[in-house]
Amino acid sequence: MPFISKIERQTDYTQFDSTVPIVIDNGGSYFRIGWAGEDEPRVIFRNIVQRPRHKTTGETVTVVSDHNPALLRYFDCTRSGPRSAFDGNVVYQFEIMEYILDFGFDRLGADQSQIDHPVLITECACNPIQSRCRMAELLFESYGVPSIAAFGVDAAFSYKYNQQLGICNSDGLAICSGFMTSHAIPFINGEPAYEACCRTNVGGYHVTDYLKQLLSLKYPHHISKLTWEKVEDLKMEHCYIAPDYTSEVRIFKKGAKEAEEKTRCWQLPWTPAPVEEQPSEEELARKAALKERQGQRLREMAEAKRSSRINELENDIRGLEFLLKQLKQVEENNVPAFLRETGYASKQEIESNLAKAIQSLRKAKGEQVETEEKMDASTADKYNLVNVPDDVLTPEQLKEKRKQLFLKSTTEARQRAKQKRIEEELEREKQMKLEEEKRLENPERYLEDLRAKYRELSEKVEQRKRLKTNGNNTNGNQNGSGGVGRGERLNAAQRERMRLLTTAAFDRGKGEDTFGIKDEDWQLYKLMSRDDDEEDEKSNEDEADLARVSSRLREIDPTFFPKAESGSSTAEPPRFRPLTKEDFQLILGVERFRCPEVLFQPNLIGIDQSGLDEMAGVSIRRLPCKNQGLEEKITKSILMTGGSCQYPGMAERLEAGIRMIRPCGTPITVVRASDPSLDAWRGASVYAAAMQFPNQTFSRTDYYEKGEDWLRRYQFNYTL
């Protein structure tokens, strides 16, 4: 099961005497701190630091261990990833280490700047002297501790603790698989033989990371749910060590019943979509009646607006006609004054407004407006030189006349094109209205006819494309490569064009080439271009009709999907379905044993190093004294410890791997620690509570007198 952090602040710090040591297990994954002589550490938290920023002020804060979910409301924890003080299993970021020690001492209950208790802190096997010196400097200079037991190896403390429990012997081998590294440490007469120690840079971090990668590739749409913490929980709950990796893979490859029994399922949070109940007939009738009333109301509003508009236009027309009658009765000299009173500049402006009002009235009444009536009344004045003979005009007037002719023809062409578009739009609306009436009259028959028309048009378009590219094999003349000849790829119009070109080339090929001198020679190009234009027009019309029918089918038939173009590899698009409970399930099959297999085969993740079983053999071969009896004693007491040694089946797999590299008949016994995660701290706690513990400490006075060089010669004795 996953570990649970304990970060409640202790309140009994002052009740302990200053001679009681503080025990710290400084692991790569978890930091454990407590009092010597106790069975459990007081405080446990993840050995990481984060520095998120406040979402409003931008202020940066330091958060040790996992961030509190309540911080997500105020701080942005996504831009600041967790940082560790370790490089592998060696402490090298002592700024981060100081944050972690501050938090640990504060949670233990210390409320002063100095720590007046001796400190026992663990380190990795064969820790570099530089890291040990920096840690001593941090504890002495920053916290003022009186003495340090510098420094004990966590795997050695775990082995000694289990030796006291009778689980292992004084001569044996400790295999410690931690967060970033794994060690094999032989023990002779209860003391570790570091000269025979072996290390591999593979641990629980690599197992978790490998599982996260596999699940992210398998379920990319759930990658946001696969957080590091959740994947680590899945690893601790479901992963196991296969007795034989190859045979286990073969079982899952066959998909036998045994593989199904070993498969686990992780159900993600899922809320079923609300089921829409079909409305009853009364509800449908009520909605239809409501829709009809709304439509009737809209029609009445539109009719009232249209009537108001017609009345307004009729009043304007009557006013303009009355104004023109008055203008006829006004004398010539009084016309400018009369126009100024009415607000018009000229008689032509009044006539133009009258024509526009009449045109708008006809539109409002739904009458068709002819093109000739759309012309302004001032057209004659605007193009006054068009009908004048050229012989009575000056050169400047002739130039102006040509300009007016061009403008007039362009304007008339635009008017005709506009009128044609209006007519086409009206015809299209009329056709759509008729189709809608047919659909409402008999929906099934209308849909069947529309599908038949779509099939007919699509076949016609495909046949035309096939004739242009692949031919129709009508002559049966195929070339040697299985294709078709040039003549078979041509339709009747194209063959006629080729005949015309061939005839022209034959007629003109003798003697001097005089093609193009006569005007009738150019009729040949008109014939050829006419064939192409007719063919292209037919093709464009069919494709436009096909697109229109396809669009209509998409509107009324949700199961319709247009066919892919010929020669295209596009498949039918997937049909969407509502998400179900199974879509939010993560299946753990081969991943259960494939990920922890990296502890025995690191090459699965690209690390060319030895596995745990090979490390045991290497460590035994490195023993300083080559004694068959000593080797047998060591193999009879192999202890597994560390957080990554808790997988089911690990002891059996490790025993089988060591048996393969040891001589036949060698006694091999592999046992697991009573608590692989906490035995290191418990062993250190028992060690610090012994009466002889002060003899193993390195005091602050010794540090100031002897300096850091004395730590190079410091030897920690585990047997008191």
Second form
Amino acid sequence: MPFISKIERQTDYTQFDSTVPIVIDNGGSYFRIGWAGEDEPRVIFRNIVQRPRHKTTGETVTVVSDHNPALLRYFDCTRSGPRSAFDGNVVYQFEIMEYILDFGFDRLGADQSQIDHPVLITECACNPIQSRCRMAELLFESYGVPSIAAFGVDAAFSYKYNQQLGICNSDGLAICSGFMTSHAIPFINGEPAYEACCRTNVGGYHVTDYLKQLLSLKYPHHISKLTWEKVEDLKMEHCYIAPDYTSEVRIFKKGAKEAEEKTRCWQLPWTPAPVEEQPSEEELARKAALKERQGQRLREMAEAKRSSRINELENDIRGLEFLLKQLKQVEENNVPAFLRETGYASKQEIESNLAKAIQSLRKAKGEQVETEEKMDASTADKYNLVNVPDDVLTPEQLKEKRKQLFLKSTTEARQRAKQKRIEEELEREKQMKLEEEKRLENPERYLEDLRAKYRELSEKVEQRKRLKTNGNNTNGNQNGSGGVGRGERLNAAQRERMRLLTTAAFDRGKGEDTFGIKDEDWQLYKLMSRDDDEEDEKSNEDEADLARVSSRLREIDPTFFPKAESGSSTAEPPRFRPLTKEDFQLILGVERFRCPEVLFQPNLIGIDQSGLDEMAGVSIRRLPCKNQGLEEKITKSILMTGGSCQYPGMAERLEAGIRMIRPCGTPITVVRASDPSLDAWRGASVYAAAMQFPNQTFSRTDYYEKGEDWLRRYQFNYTL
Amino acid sequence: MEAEVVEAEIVLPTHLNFKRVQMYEKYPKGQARGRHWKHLKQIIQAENYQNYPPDEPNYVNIESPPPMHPCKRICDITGFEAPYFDPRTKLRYANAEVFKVIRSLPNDYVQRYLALRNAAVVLK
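Provide the structure of the form predicted in complex with its partner chain, given the form predicted on its own shown above.
The complete assembly is shown below, putting the previous chain first.
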């Protein structure tokens, strides 16, 4: 079950009198705070802080505990991941600790000038003094707490609480598995024996991390769905501890039906691609009719445009003819004046305009255009000056002549180009016809030839591309070191270029560099640059051929697929099959019990320490006073507590493990705490509510007088 | 600040009544904030546990020793028992099919599998 934080602001702060202590369980995963004597902590939240920047205002704000990601979209969270105040199970970042305490007290309802209640806060076993001092300082200085009790170990509180409930006895062993660490602490007469305590640095965090990594490696394309919170949920729901890892794994290896049952499958949301159904007959007919109608409409529009243009042109022609007639009637001297009125420069202009209009009219009407005739007819007058020798002409006429020469040459060139084009067309048509004939007479062989040609061409093209890109790639990479390196001139052009450069440099010999004295030397560069162009041209031709051949093949060969253009030969072939439902399923089989196995075998993730079952043995071994009776008493009451001990099957596994290391026949009972996560807080709450609690606290004055050394020796007395 | 963000109160207010020294006074904006916190290793070093009698429990001597049991070798990919070891990639594998998969993995996946076991080559 995913854990939901309780962070509502409490309103009854003022109802509590100053002697009521505030109890804080400062855990690696969750922070719990509440009033002494109560059954449940008032405020519970994850012990992490984020400091994102607001996207629009740019200010950096502090967000404690994880929140609704929808609200966090206003903030830029890329540079600020969630940070914890803990390193292992020790608080070291007191700035973050302060934010968390702020938030905790704020949600508890505090609003007066200082926190006026004694505070009981938990710490880890054998906390380094510095951390303890700093915490005391923080509470005294920033919050004005009158007295702190201390510092108790959360596992001890849990044990005491369960002892009161009768679940375990006054002599026993607490195995507490937390977020980053796990402890095994023996209790003698109700007090923890720290000399025999044992700690391994694996906890719930490592299990979740292991699961997350395994799933990401197995399903890399779903990596975005595997967030930390989601994986934690998966772990809490599906992970269990196998009574014996080897035998469990063998079941899965065999692939028996039992294994099938134990495998869980997580289906991600997935929508199948919409299947296009074949359009029915009616659909097709309707579409065809629609197309027909559209074509009709277009044709009508074109027709209308054409007729309007014809009308226009006819009007123009009529106008111009009228002008010409008028011109003929007008006398010689009045011609320029008349012309100026109409706006045309000379009679020729009018005539040429008229001719043009008639020509366009004829084109519009769809008749043949007699360009050739017109050309011939006008060449005579246009180029009348060309054949006349130079000395006879005036300077203006010379200019005219030059213009006409130029015009003539351009028109002739145009004609020649057209001719060539027509010839090429004919040529191509002839070739197509030949090919068709060839195909018709022997289709199979033709197909084979074509395929072979395709393969050849594609190989050539690819090779050239590979050479080019290889050369370019190495060029690009080596740009920092200046130019191409020594062994990477794979391209023939580059090799040639280098050869030219080096020979040019040493051509004259005799140790002197005489390159450049003669003019021919500089032709070298022309040679070098032309190398590259030639390559390009050849490659273009090949590619054009390739395109032609592949299109031909596609037309006639039903089984041909053009080879996908792959830049590198190591790319995966593209997936043609559509994605199915199975692609979006994550299967948890062996991972279900492989991950929690880390608690018992930290070797699996490379941590070279004992697992939980061995820790119990180590702890008993380390006991200062050894007598048989005590050890038996201890093994008779083994308590599992801590958030990370809630896996199904853990108790049996622990029992089996401890049985292996204890002498034969010892009575072993392993029990789980009534509420592994909250028991520590509850124990602390009960403790703080007791009458003798104020004896265990120390005040600010004490701290300042006696100093750090005294704090080091400060030990908590759990039995009151 | 948008309305819904203010309503939801996810942001920690800058001024709190019950504090004697506010955060912005304690950590003024210009200075480097987190760099002066000692990490656990440094804290333990500074503790000088060797000056105190070794019988007393302290953070270091309550650590658990390496295990007595022989370490179980499981396949890095599937989790089955793995009697075999690939010298090239240094991964453990259970049978020939897994071996094929291992040999076809790109190098960064190999390093990630090794990192799970804390056996990856770390270049600093």
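Note that the rigid core is defined as the largest set of C-alphas that superpose within 1.5 Å between two forms. Residue numbers count along the first chain shown, from 1. Just so we're clear, the structure is a prediction, and the values are computed from it rather than from any experiment.
Chemist: Taking the rigid core as the reference frame, is the Cα of Ser550 displaced by 2 Å or more between these two forms?
Modeler: For Ser550, whose C-alpha is compared between these two forms after core superposition, the shift is 2 Å or more.
Chemist: For Lys460, does the CA position differ by 2 Å or more between these two forms when the superposition is done on the rigid core?
Modeler: Lys460 C-alpha, core-superposed: shift of 2 Å or more.
Chemist: Align both forms on the core first, then report whether Ile167 has a C-alpha shift of 2 Å or more between these two forms.
Modeler: After core superposition, the displacement of the Ile167 C-alpha between these two forms stays below 2 Å, so no.
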